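Below sits a lone chain in structure tokens, taken as the form predicted alone.
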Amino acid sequence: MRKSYSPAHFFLLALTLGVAASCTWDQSRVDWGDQIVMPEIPPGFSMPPIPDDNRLTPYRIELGRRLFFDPILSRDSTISCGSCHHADKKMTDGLSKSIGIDGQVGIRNAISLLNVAYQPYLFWDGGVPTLETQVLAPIHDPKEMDFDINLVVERLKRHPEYPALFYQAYKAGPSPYTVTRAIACFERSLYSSTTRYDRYVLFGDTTALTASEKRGMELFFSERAECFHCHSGFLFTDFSFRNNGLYEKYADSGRARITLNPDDVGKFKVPSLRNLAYTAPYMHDGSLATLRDVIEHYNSGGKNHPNKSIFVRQLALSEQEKEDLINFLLSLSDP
């Protein structure tokens, strides 16, 4: 049985649920929230890859959102995947560097989970290929929760409630596969696309955006600023690797650190636009503090680095035309 939800649904779900998750788990009972279910995909979004052993019900997402949410996860238990990921900041947590264990800083910017189902790999370096993998890299990083997976499992197996939603969500107790699977389950429920720009766009509504936005919306699809070469699509990214000379010398050498490949130094991931308005700070590191910095830094032709893209260079925008894509860009925001 398949069904049919929407985003906020979910959300709802995750406080009915937890007042059926403290029920005892009967085997022989018909239950809807161990039904399959699809999310109602978002006006001019596209269906996401959902693995055939890791498909949506009520009861994983739950579980998954309970996890994400709990710094059981951690060594000490005082880090949870929250604390990188705050729902008031768009999933991400403000800060130029994300804070792990011990107040570690870490090395990278935390990247918005919003519409993370659509990623074909994760982090800035690609360097992971699947959501369900990805839950093993904070575990296991001294820097973030700095555990063991298998000693989760261990903490997971004697709490007071999380074997039954387990068996619930997965007719299995805790365990590596349905620990990562549960969280990743929560991830792909989390969309984000009522913005002004697509109500302007997807529906037709010429009052959606100022003036000032469609000379933005204009120059942003434009030769001239050359910003839509890498963030196209209803995401706002080409999901590629990409040198945008934010330094001549880089710290962290990025995408070069998977492949080795020196012609890959300094490369990350394109991200999407989506959610700028709250999503500061900005690149990789967190560096560049506001969108003004953003567009000062593009429209300069950034660092000289022989692995920049052709696409970066000096763009000579007036103030009015840097004011016109800050605008645009804001009105890629969900409220």
Given for the second form:
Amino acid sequence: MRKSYSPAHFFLLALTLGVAASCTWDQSRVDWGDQIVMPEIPPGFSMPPIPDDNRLTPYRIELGRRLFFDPILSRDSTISCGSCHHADKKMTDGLSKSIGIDGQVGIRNAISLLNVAYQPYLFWDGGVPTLETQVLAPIHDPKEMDFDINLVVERLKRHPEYPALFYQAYKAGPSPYTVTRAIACFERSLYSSTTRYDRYVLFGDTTALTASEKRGMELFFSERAECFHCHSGFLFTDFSFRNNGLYEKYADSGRARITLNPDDVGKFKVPSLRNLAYTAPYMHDGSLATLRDVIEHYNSGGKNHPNKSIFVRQLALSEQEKEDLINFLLSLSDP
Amino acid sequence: MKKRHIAIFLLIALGWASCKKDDHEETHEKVTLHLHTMVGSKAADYTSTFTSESGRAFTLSDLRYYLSNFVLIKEDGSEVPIAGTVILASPNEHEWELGTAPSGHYSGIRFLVGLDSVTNHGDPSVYPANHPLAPQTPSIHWSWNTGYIFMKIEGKVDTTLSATGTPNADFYYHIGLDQMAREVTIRDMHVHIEKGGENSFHVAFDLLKALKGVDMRTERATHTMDNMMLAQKIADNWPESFSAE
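Given the form predicted alone, state the structure of the form predicted in complex with the partner chain.
Let us now look at the entire complex, which starts with that chain.
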């Protein structure tokens, strides 16, 4: 009897040989810290854009993490990125406005850095196009670190440990390029987790949400409450700039600070609604202390402003409905 | 047959093109920009006391500006763009390499004070340390609204009403944003670019002309965004502030 071999047989043979070969392969020669890794994103999230020159590797993420929490970046070595982005507060600081060098109060509320890889532009006013360029802003801001990227690099070059870590991660020493890449790389490794809401919609776990939360969800996605128009997608933001009627006169002109367009006065980037349970206070200036305050604000329709979004208007929600909305918003927080 | 026609045509074209080149003996030469930063008739520096348009004493502590998008203008009116060259000019440096250009007679130069919008909003950290667009110390870049400061002028000025005192108060003019970039064209130059020649365009920038109409006693500060009027006044003066030297 003649035996015939299909291409599948050859494939299996090749695979077997391959596996056999890998057994004899000296694994100690593989530097796993230098291998490109995929970010660990939660189910339901799309793959974030990652620049070709700054793929994630364990060495880069670790270097970025160390720099992020190191006050060496500030003039007097007192302020790190972590001073305003606390790991236990989902990378916010719990303050209305952040405190920088010499106890100076900044101009806005620190935004959570979880899922920051998806942001098409950074800051409440979108003034910076990439995470890498964003790194320069707090270093140079006289109210934050009040320093200079070239002087940061000089310090890092003299440091007993950093130069080797930079070579390990980027095959190059400390420079404005590698410092900004490393911190951005670390930031691109930060994601939220699977919430009860995700379990309900992704895995069909109908017990994941309470009756009140489900009613709140209906309201959230209804034309009556209008929330979902701006708070859309898996991050609950469309990244647009909106005036939500917080003030009649804005002390902070928001998007107009960048565009100088009067139509942009009082517009700020729509924030994600994940992890609200950990990220109070709310709004660009942290002026609303609780979620109850936020719901009351939207229920009232806000103050009059020519740039106010058409979706912000009086809602006439009942007490039960407000409660339901708050409960739903809390279900978007990591367990 | 068709292929043969094409081959013959190409041969003729090639021969003609090479003859043409021989006739003109055109070479490509390195071209430099000789740039003097002046305050009226005095060379700008960080130690002298200068006198403003209205007779007010002032000193300088920082004066840097970006020039880019250079175009050399030939006597026959044709133009030779110099791609990619950016200069961060300051009082202390006079000689800048522009790039290479074909030999011939040139009558002018055109450039942008500032940067094109793509370069302006790019990431400074991608440039090597000695590049003019790399992060500078002191900084000449806005990191919160990604973009370069096209011209930074800082110093002290006498603010006494009678303008009889000494420079006592800080002034700073930081001009940037895409809409502030200004094109400058300098004509009536005579530059002969040839093998072994100087091959240099001589240009002067006069700070007094850039500050024409600026009352340095009352108009002492602009970061552009916070005082657009003053920033625009200075930017609008740029085209008249550069001349052949």
